[in-house]
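So this first bit is one chain, no partners, the form predicted alone, shown in structure tokens.
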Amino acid sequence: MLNVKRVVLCSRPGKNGHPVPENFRVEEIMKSPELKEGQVLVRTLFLSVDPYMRCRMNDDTGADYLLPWRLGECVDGGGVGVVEASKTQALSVGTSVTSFNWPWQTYDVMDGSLLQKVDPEMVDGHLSYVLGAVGMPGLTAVLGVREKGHVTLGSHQTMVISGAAGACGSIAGQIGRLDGCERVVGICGSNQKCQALVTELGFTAGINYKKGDISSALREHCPTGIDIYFDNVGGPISDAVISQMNPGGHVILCGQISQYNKDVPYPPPLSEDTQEALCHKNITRERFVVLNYMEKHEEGLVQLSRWVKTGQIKVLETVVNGIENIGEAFCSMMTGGNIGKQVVKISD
């Protein structure tokens, strides 16, 4: 028998309420190691924590696409591990492998046919990257860019991204910026992050919120105006960003994490003004899913492989060890606590 870790969801938030590391309890259980055809026996590597999972702490998470979490049940997220033992042909034991269904233990036995290969050379041996830069949040930058920012070279366009130093606000700054844009302006929460996105990841410009009014920064820092937006926060940030668009700009909708704590529709509702600015101004807002470009996930994670391995996209991230802090750890990064991509290493 095997000794296991898991982690439960024992409480919601309440409504309109903030997640607490004291939501997740971390469980000891005996586990059999037995494997039926076409089973293998995990060891869980590294976890992701991601903003969309707050919808997952409500009993409706509000998007038909994502499954609430069950009170007192193991939680599961994206994860990355390795083959400790195989009932497949398909897997062998060191078998790296990857799922957006992981369940946030330290052990397992999976079905198979239900896990994804990892190639080691995909991402540089950096095993992580599977759950950020070279994964879900890297496919996210790059296709909500390409599919929804309308990047035109040698047009001068000013992208602004707010999140910017989160797992996808990072890359997809980047990547305005490798397809074309003339300026690429990211909002965060501190001066180390706007250092960071200025310094390691080739950004124009960084403002932090918290700090002074971001209306006068962005004319400061877009003195052309905004073409393109890539909003992954909502509320008066973006209600700043897109008063200050061109007209004929592109918003690209992928996240709203100031507003997953409170009790609203999503996208949530805009401000009179800010539909009003969009609507006079022709400016595109299209919600974006990345789950519904499937075909496009093969060819662009070998093209943010690509721009990995050839430190084109520099990658940070923020690692928190043992899985009995990831509760902590994904608190932090609702509150940003984290400059790129937050994991936890459960094992080595």
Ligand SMILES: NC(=O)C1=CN([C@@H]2O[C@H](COP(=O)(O)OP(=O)(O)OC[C@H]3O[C@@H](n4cnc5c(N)ncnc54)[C@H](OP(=O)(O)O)[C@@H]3O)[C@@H](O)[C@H]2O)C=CC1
Second form
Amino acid sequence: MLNVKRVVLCSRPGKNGHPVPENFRVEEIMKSPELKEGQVLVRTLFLSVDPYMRCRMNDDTGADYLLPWRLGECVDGGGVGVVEASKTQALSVGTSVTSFNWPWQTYDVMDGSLLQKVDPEMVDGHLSYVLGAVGMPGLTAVLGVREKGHVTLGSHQTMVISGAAGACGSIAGQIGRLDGCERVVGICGSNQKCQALVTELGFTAGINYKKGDISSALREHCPTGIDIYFDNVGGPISDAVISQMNPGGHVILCGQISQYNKDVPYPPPLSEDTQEALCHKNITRERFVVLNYMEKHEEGLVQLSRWVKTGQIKVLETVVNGIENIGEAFCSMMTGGNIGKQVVKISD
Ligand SMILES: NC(=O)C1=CN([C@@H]2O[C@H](COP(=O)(O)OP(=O)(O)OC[C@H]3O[C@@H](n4cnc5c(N)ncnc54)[C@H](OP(=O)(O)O)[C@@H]3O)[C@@H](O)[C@H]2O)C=CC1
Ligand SMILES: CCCCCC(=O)/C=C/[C@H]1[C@H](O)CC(=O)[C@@H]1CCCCCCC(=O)O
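The form predicted together with the ligand, contrasted with the form predicted alone above:
Once more the chain from above appears, this time first in line as the rest of the complex follows.
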């Protein structure tokens, strides 16, 4: 028998509550490592904590593509691990594998057909990147910018990104720069994050929304107005950005994390002034969901891998160690404790 640690959801924050680490409980169980035909035993290497998980903590997620986590059951999400024993020819021992529905467990017996193989070369040997820059958040950035951003080389555009120092935002801003925006301005929650945006990731400027007036900082750093807005946060930050957008501009509606602890539909309703500004200035603001572009994922991952391996895109990560700390890591990410992608390292 195998000694396995797992994390279960033991309480819900409620639709208007803030998640706390105590919503999760770590349990130890004994699991039979015996495999049926088609199954593999996997050891977990890294688990991902992501904003959409806040919606899965509610009994109704508000999104048809998200199932609620059930009380008393093992939580799941993005994960990457290694095959330790196999009863399928498709996956040999030592193969790296990933899934969107990886249980928050140190080991598991899984159906091999539900796992995707990972080529460590694609991620320059950094398997955690499968959960970030060369995974779902990276794809969100590249497809969000390219499908909804209308970046046009040589047209001197200004792009603003909220949640700019996070997993999606930090990559989206770098793609805006690579694709030809003249200015790329990031909004985030600390001076340290602002500094990382400029010195490490090549953003034009960083604005700390917790210090000073966002509107005057935007006027200073976006003197010709804002053409493209990659919106990760919603709420008053987005109202301030949209009010300074140029006619014909484009909002990439990626996420609205500032509203996830509120009982509002997704996307949350806009203020009347913001709605009026969008309409009056003919600004597009279409909902973007990366899962709707499955046919473009493979090509997107190849592009992201190339950028990362050639150093054209820098990857920032915040790594917390140990499955017992995953609830804390999730809550920390939800309140800005991460720079770059927040991952949890489960084993070497
Ligand atoms: N549409 C799609 O297909 C996808 C959408 N998303 C969305 O993209 C967004 C970013 O996700 P991801 O990159 O994984 O997460 P991040 O790595 O950006 O982490 C979340 C960040 O949100 C910021 N934040 C938290 N609360 C607030 C607030 N009240 N106001 C402003 N900022 C806040 C914090 O940074 P700070 O210090 O700056 O406050 C925190 O670090 C989320 O909205 C998510 O739901 C993600 C994946 C796919
Ligand atoms: C209502 C909340 C919207 C939050 C926006 C957001 O963060 C969306 C994230 C998804 C994105 O479209 C791609 C993903 O991978 C995220 C969801 C992943 C769903 C997998 C979980 C499947 C399941 O429900 O079991």
